[in-house]
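One chain comes next, on its own, written out as structure tokens in the form predicted on its own.
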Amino acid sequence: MKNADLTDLKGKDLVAALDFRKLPKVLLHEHLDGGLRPSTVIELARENGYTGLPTEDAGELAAWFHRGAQRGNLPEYLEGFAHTCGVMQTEEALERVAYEFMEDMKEDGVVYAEVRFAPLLHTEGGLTQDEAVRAALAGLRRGEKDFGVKWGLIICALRHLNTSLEAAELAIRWREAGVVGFDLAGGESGFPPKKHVDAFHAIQRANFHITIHAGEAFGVESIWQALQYCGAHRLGHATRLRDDMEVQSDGSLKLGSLAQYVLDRRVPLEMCLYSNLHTGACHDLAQHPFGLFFRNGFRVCLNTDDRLMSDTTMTKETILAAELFDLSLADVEKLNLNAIKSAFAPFDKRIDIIFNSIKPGYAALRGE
């Protein structure tokens, strides 16, 4: 088939005319954790005597993570992240993970990557989280140079602790070496961004950036305090978003106050269709919420989220999204040019990408 041909393709018959492993990809939402290898897993609890592991066998400990995550809730989902933070709490360990991630996003033709954790979750066995930041960032810095791929760091704070401010000045401190934003994560129901609402002063105070899970296990209030109490720049997930729009009998959609307002503020929507159907956040991925967005102008970007746990690849989710909402090469390198364009680079990075990896890349597909 001529490259040319392929601007005429959608769906399906884009997905088997293409190799979409090569297609530049942009990522900015995974979960440091999340992604391990099976046999790094495996490896590290060895290597540090962590005996809490369901098997050595790296294909049955694959099938046991995919397993557990699929249980349609997030709590349970979240599950299996004992057992990886439990073998990553040590430096060596953590900048060998974040290594091994830029690893996978080359093989996985991503261009770009921001990837997040919470440190705090990395110092059982005695590390700083000061240390544990050091390490990731080692990991990561060494990754670039091996396989290409630029990246960036973004801490967490956990919705069900009282240490959010801690984590956002954590962040703060580390921006220079490559930290460029803040979350907040964990179990939504019972734990509103608001409460956090000083930490998300502090970052907003330091013109810095932030990023809120929202919407993905609790409903639009969510999203709103997410935005109109801690200053949102990007949401995670927000799924539930859905519930303040309304199809009309004609077709058209009619929007409620917050979803305009996200509309009309180009807010990005960082969108993992295989975790959301894991989690419940979404009962089917035919009826996600992702292609309703999508055809109605949101800033909507796909991610993976936890790659380990779902079981997934930037290469899988955007060929998922392909066949179910009937995808065209040009709404492809769209999804990629939203995702760069709400990165928390600097300008001039993103800028670069975009005309030097991503336009490109899709041209050269065109034949132009």
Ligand code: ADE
Contents of the next structure:
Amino acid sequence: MKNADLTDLKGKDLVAALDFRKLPKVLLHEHLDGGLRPSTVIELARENGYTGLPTEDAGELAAWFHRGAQRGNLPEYLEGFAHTCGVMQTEEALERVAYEFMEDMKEDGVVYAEVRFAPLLHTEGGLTQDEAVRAALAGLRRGEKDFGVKWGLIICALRHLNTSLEAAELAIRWREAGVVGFDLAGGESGFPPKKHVDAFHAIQRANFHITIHAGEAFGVESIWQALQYCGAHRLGHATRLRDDMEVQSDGSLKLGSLAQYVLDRRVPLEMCLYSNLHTGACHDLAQHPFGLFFRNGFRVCLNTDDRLMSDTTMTKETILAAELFDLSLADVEKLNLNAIKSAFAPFDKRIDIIFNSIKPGYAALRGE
Ligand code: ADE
Ligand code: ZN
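If the structure you just shared is the form predicted on its own, then what does the corresponding form predicted together with this ligand look like?
Then the entire complex follows, led off by the chain already shown.
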């Protein structure tokens, strides 16, 4: 097939014609503790005397994580993290996991990645939260040297705890070293973002960056609070924004005021297809609102969320989206431009990645 022909292909035909792994991709939403290699979980458990794993066979362990995470609700999806966090309680373990994350990104064709974690979950073995952040940053830096992938680290607060202000201050403290923003993660139902408004105000006063998991396991109210109480610059998932729009009988889309705001303000939506299926945020991928949002101009991008739990990669997410929503190569490029424009990295770095990495990468595929 001549390269120029690729521009005419869509969906399954495009997937058949192209190695999606090689497409330059941008990932904004992945959890460090949700993306370990199964073999690393086992090795770290051995090294650190962690005895809680259900098996020491890497294939069986991977299948165990996938089964556990795919029970259709967020609380059960999150149960596996007890084990991944259980083996990430030393600086060496955190550094290794962050380094391997970068190697995996290179393998997956990702040119810029933001990865997130909650340092508080890594203090059971005696580390301070600052030590946990320092170790993760060291692994990411070493990974960049070896694999050339650009990155940023996001610090998560946990929505069921009252320690979010401490997490926000931690994020701000490490901003010069590679921390690019702040997130609120964990079980959503019963834990509204506005309870953490002090933490978000601290981030805002520091002129720093906010993304919030919202509209994944709870509805429009959570998205509204994330934006209008907490000042979110991006939203994680936001699947339930679909509830604030209506497809009318003539096929046109009628938006509620929140959906209109998200569209007009270009609020980036970090969408995670497989994860949404596994947590029950969506019951049928063909009906996932990603397609509706993308076709109607919302600033959406594709993400993995938790590569281990959801048995996914950026390549798999992109193939899935291309097949389900009949995407063209230009659509895939657009999704990755949406992502890099929405990154928390400084403007100059984003411009550099757009013009020296993403645009030339897709132009070369088209034979330009
Ligand atoms: N932590 C890891 N994955 C998550 C998800 N999908 N939602 C909320 N918190 C998470
Ligand atoms: Zn997430």
